[in-house]
Amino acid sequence: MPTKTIRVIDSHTAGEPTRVIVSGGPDLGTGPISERLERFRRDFDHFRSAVVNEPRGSDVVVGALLCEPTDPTCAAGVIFFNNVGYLGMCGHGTIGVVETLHHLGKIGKGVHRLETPVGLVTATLNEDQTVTVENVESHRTAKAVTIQVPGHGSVTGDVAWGGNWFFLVSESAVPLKLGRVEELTTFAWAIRQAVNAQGYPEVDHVELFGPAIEPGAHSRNFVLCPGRAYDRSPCGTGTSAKLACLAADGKLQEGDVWVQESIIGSTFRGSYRHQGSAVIPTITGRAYVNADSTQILHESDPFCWGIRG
């Protein structure tokens, strides 16, 4: 006999999967986002695993528990999460979210708030059914760190903040094709484990850039996430640091648009405003739900919460 069921939602926002778990969830009390993410943590990481990592999902999965906010004027609250733990911000999965629940009937069209654990969110679902996020105050805080990659000589690149860290590469040595994923995945790999060691632990997103394919686009990038899995949108936290980046050496004007082309050709649309010595970005993109499902968790399993490396 089952002994829990989850009820999800699946999405894709520009090709990147959000699985939104809308109930069966933890109960994680209440408090700031922030710390209900602890308890998550601390107490509940097998259920985590369980819904995006296999059999149920895989490692390109990216799961957001929606909680209930502390700010009343906000639509939710979200907790994202991946194959190995948990994400600051999600930008894509922000995207899918607010898709999510405009399929729910939750909200309409125009403004809405959401809490995440590094702040408030706005996003806005606009009449054609793009979503519009303005994301947390980024930042870079190294411009032009040269390291030692083992097999590849050196790598230059910033750290910035996007909602998470990253380290951006401007020119990738590897070129940015599809066909050379597997490439490319132990190439950022391998700058990611260099990063972390010259006093950039904080790093765990690595995004390669190089020139754009598709008509209308400014660059092409590939983005390896903290579990080895790449990403098949232009990711939204990454598309905000390299803004930041690009504000900070006057490349790209307050309000002027970005657009940033995946490694499968599906683009965001980006664009900043000034708050200080950071930016505030804004993200566009669109996501579609592709599945409303039931999971079942049996206790006699022995995969129940997931397969872990």
Ligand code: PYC
Contents of the next structure:
Amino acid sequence: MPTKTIRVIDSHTAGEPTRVIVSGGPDLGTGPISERLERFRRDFDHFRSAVVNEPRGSDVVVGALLCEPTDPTCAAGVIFFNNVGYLGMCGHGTIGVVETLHHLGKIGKGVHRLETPVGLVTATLNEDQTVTVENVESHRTAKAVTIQVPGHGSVTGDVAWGGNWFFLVSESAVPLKLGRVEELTTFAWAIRQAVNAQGYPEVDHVELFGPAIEPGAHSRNFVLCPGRAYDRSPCGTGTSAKLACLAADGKLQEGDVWVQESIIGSTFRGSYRHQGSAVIPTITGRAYVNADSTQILHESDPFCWGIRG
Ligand code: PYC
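Condition change, the form predicted alone to the form predicted together with ligand PYC:
To see the whole picture, the full complex is given below, headed by that same chain.
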């Protein structure tokens, strides 16, 4: 039986894993990264599942396929994916990709541009090894939407884009404690179902907020991802959506720093600049490479392409 190998590099950003496919991934041809994502989804979805799902991965792992950029001045093109599908952008994943490219000796300190399916992002590898991501334009589309969530009553939140679509609830009815992730997951999933049943089909992530615990942080969050795994990091695109809401409400001024803490206590520093009625968010965090390995895909393995629902 033929055996295929894929080289992957694993890292985590503020606790959230990223698995970068360095070689052996599907050939998606040329053209815009958004078109290559559609080819990935249509013709190679089994690769996505093989790389991040059990038995090689878990629901938490976010994958990143490196592609040749269409613009040669960019360091790379990148397509992010998870246990159930594909992401427009991924903030923690971008920080992981930059750390991985540095680990491989492909980039040095300084400013790099990356193509994603939802637009160009700029990532600066700083002297202290943190990475600052200037994300895609972010904005709020709906403020204070009240929905009825079966079993939980009425919940009010904002709908905003930060590279993915979020429903942001300012004061979580369930306390944001690591020991309560089961309850938080059930609550956030019920919110997602309710929002998407009421005319907001685009919402893929739910973000619950509460008071910060860590010194210097402004807020703590719990972010539920589309595959029902929660983000261990403060979520780069979720923090971008939050910054768009804070800007729209006049609660954070351009250039001021917002420290967002995750459910595990890790932090991202965020700020924004205005771009018309939207904002360009900037997120800073740190990733650590923790594995450089070869995945073996044996066709006779009944779970070669991952355990899929
Ligand atoms: O950091 O943007 C992010 C992200 C999205 C899903 C998981 N992490």
